[in-house]
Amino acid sequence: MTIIEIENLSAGYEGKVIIEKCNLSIQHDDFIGIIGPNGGGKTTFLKALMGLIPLRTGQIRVFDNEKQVPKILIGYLPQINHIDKKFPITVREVVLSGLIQTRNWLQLPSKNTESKLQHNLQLLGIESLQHKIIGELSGGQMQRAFLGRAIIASPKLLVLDEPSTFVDSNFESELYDILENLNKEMAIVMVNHDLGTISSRVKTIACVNRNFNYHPSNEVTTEMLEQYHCPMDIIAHGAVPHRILHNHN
C-alpha cells in the first residue's frame, strides 16, 4: 500500500539545485536506507520529504488507505548536532512534544497518552530519566528521548538522519531491535554512513549524489558506490570483520 509518492523532485537553497530526479513510492511497510556522499543532498531529501523545504520541480502527493489526502503524520529524528542543548526542557516534554500534529501538547495528558509516554520511555529505557532537562543527558541518552518524540504520535512514516550518531554502544543493537519492530507499524526512511547496518537491517537502499538512485533490494556492491560516485567503504561482518577493498594492479 502506497503513502508517499515522488515525481521528479528536485529542491536546494538559495537558488542552487541540491537533489534532482528522485523518484520514489514508498510502501507502508517500507524500510528504506539512504546513502551517499557528504553534501550529496540526503538531507535536503529528507527534509523536501518531509515538506520543510519548497520543491524547485516536481511533486509530492501522500495517501491514507489508498486515498490521496493532504498530508499523513511523519516522526522525524534529526541529526543530534542540530538540537540547542541548552533548552529548559525535560526528557518527559520532549517526548510529548512529538503530539504537537495532534493535539495541544502543553495540556495535562491524558491517562491514554499517559500510559503512551511511558511505555515509550520504558522501551528507550530512559523511565527513570523523564525529569531531567535535556541538556543535561548524554548523546546517546538524548537520541533515546528525540526518538521518543518521533514515535509518539504513531506516525505512517518515520524519518532518521543518521540515527547512531552519538549512540553508545550498548544502545546501538537495541536501536536498530527498535526499528525492526516499529517497522511493523510504520515505514521508515534512514540516512546512515555504516554500510554494514544498512546491509543487515534494511529492505532497499537509495544513493543520493545530487541524482537519486534506488535499489529494490538491500545489497550494497562496490559497482552500485562506483557507479553513483558514493565515496564510502563496504565493512563485511564476520567471525573476523574486514574491510572490502578494490583489486590492486
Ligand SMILES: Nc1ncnc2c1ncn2[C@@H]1O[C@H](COP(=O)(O)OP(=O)(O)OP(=O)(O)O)[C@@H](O)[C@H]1O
Contents of the next structure:
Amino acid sequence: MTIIEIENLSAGYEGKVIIEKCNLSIQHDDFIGIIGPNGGGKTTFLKALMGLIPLRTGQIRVFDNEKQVPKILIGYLPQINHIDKKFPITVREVVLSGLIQTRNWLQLPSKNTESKLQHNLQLLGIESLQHKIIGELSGGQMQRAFLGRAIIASPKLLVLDEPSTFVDSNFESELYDILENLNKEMAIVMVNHDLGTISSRVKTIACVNRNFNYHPSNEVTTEMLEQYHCPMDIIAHGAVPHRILHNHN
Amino acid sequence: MDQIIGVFQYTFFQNAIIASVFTTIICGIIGTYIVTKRIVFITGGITHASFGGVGIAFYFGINPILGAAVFAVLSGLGIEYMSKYKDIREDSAIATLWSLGMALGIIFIFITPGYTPNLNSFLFGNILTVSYTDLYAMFAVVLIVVVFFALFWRLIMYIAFDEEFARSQNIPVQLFKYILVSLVALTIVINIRVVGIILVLSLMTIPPSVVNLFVKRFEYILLYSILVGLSGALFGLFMSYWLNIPSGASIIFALVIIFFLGKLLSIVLVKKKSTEGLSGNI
Ligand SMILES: Nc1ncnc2c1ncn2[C@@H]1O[C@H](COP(=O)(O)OP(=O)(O)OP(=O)(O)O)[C@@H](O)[C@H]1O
Ligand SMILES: [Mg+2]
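Got the form predicted on its own; could you also share the form predicted in complex with this ligand?
Expanding to the full complex; the earlier chain stays at the top.
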C-alpha cells in the first residue's frame, strides 16, 4: 500500500538546486536506507519529503488507506547538531513533544500520555534520565531521547537522519532491533553512513548525490559506490550479519 | 522607617510600584523567551529601531510611543519574515537596523520645528512619572502576555527548542513566531516610559540569566524571573528615591548587583558540591 508518492522532485536552498529528479514511492512497510557522500543532499531530501523546505519542481502525494490525504503522521529524528545544548528543557518534555500533534492543543498532560511516555522511555532505556536537562546527556543518550520523540506518536512514516551517531555498538544493534519491530507498523526511511548496517537491516536502498537513484534491493554494489563516491565506514558488528564490500578506488 | 512609609502616600510612588510589578511580569516572561531562544541581539535591534518611530512621530506631532510601537512591531515582523528564508544570524543586518533606528530618531527630532523634546525620558525612562494611561496600557500587555504564555508555554518551549521538528509536526510555527516577535516589540515599547530604550534590554535579559544559574527548566525560569525582576525593580526604585538618581539606571544597577550576587552564590554552591563529592569519596 503506497503512503507517499514522490514525483520528479527537486529542491534546494536560496536558488541553489541541491537534489533533482527524485522519483520514489514509499510503501507502508518499506525500510529504505539512504546513502551518499557528505553534502550529497541526503538531509535535504528528507526535508523536502517532509515539506520543511519548498519544492522547486515536482510534487509529493500522501495517502492513507489508498485515499489521498493532506498529511499523515511523520516521526522525525533530525541529524544531531542543530539543537541548542543549553536549552532548559527536560528529557521528559523532549520526548513528550513528539506527541505535539496528537495531544490537545494546550499540550496538557494526561494519564494516557504519561503511560505512553513511560513505555517509550523504558523501550529506549532512558527512564532514569527523564528529569535531566537534555544538554546534560551524553551524545548517545541524547540520540535515544530524540528517537523517543520521533516514535512516541506511532507515526505512519519514520524519518531517521543518521540515527546511530554517537550510539555505542551495544545499543546500535538494539536500536536496529527496535526499528525492525517498528517496521511492522510503519514505513522507515533512514540515512546512514554505515554500509554494513544499511545492507543487513534495510529492505531497499536509495543513493543520493545531487541526483537520486533507487535500488529495489538491499545489496550494496561496487558500482553504486563508484557512481556515488561514497566514502563510508564499513563496520562489522559481532553477531549482526554483514557484508564486507570492496574498496572503491 | 517613617520615611519608608511616608513615601507610599505619594500617588506617583504608588504608581511606580504598580508599574514595577507590571513591568517585571512582562519582562520576566518575554525575557525568558528571548534569552532561551537566543534572540537577545534581534531584540536589541528592534529596541533601537523603535527610536526611529519616536522621532518620526514627533515630527508629525503624533504620540511618540505610538510611533515607537509601529516601528518596533514592523521591524520585528520584518526580521521574522526574513528569517523564514534565511538563517537569521545576520548580525550585520540587525546592527544596521539598530543604528538606522537611532539615526532616524535623531534626525527627525532635530528637524522638528520649535520645541525640542527631552530625549532622556525616551532613552532612559522615568518610572516615577508614569501616568494612569501608562498603567492601563501596561496592564493590557500584562494580560495578553500572561494569558498567551499560560495557555501555550509548552508549545512555545517546543518551538523554541527545535523549530524544525515542530514544523515537521505541522505546528503553525511561523504564526507563533510572528505573535511572539510582536509581543517582544510590545514589551519593548511599553517599557520605554519605565527604563527607556537604552536600558530595556537588560530588564529582560538579567532576570532569566540570574535564574538560569540555578534553575534549568523553562517553566520555572519564567516564574522565578518575575520574582528576581521585581526585587531588582523595587530595590532600584527605593535607591532612586533616596539617592535622588534616575530611576531607570538605578533599577538596572540593582539588577546587575543581583546578577553578580547570584553568580557568586552559584560559584560557592558548585564549590561546595564538588568538595562534598570529594569528601564523600574519601
Ligand atoms: N540551510 C541551508 N542553506 C543553504 N545550503 C544548505 C543548507 N543546508 C544544506 N545546504 C547545502 O546543501 C548541500 C547538501 O546538504 P545536506 O545536508 O543535504 O547533505 P547530506 O547528504 O545530508 O550531508 P551529511 O552526510 O554531511 O549529513 C550541501 O552542499 C550544503 O552546503
Ligand atoms: Mg545530512
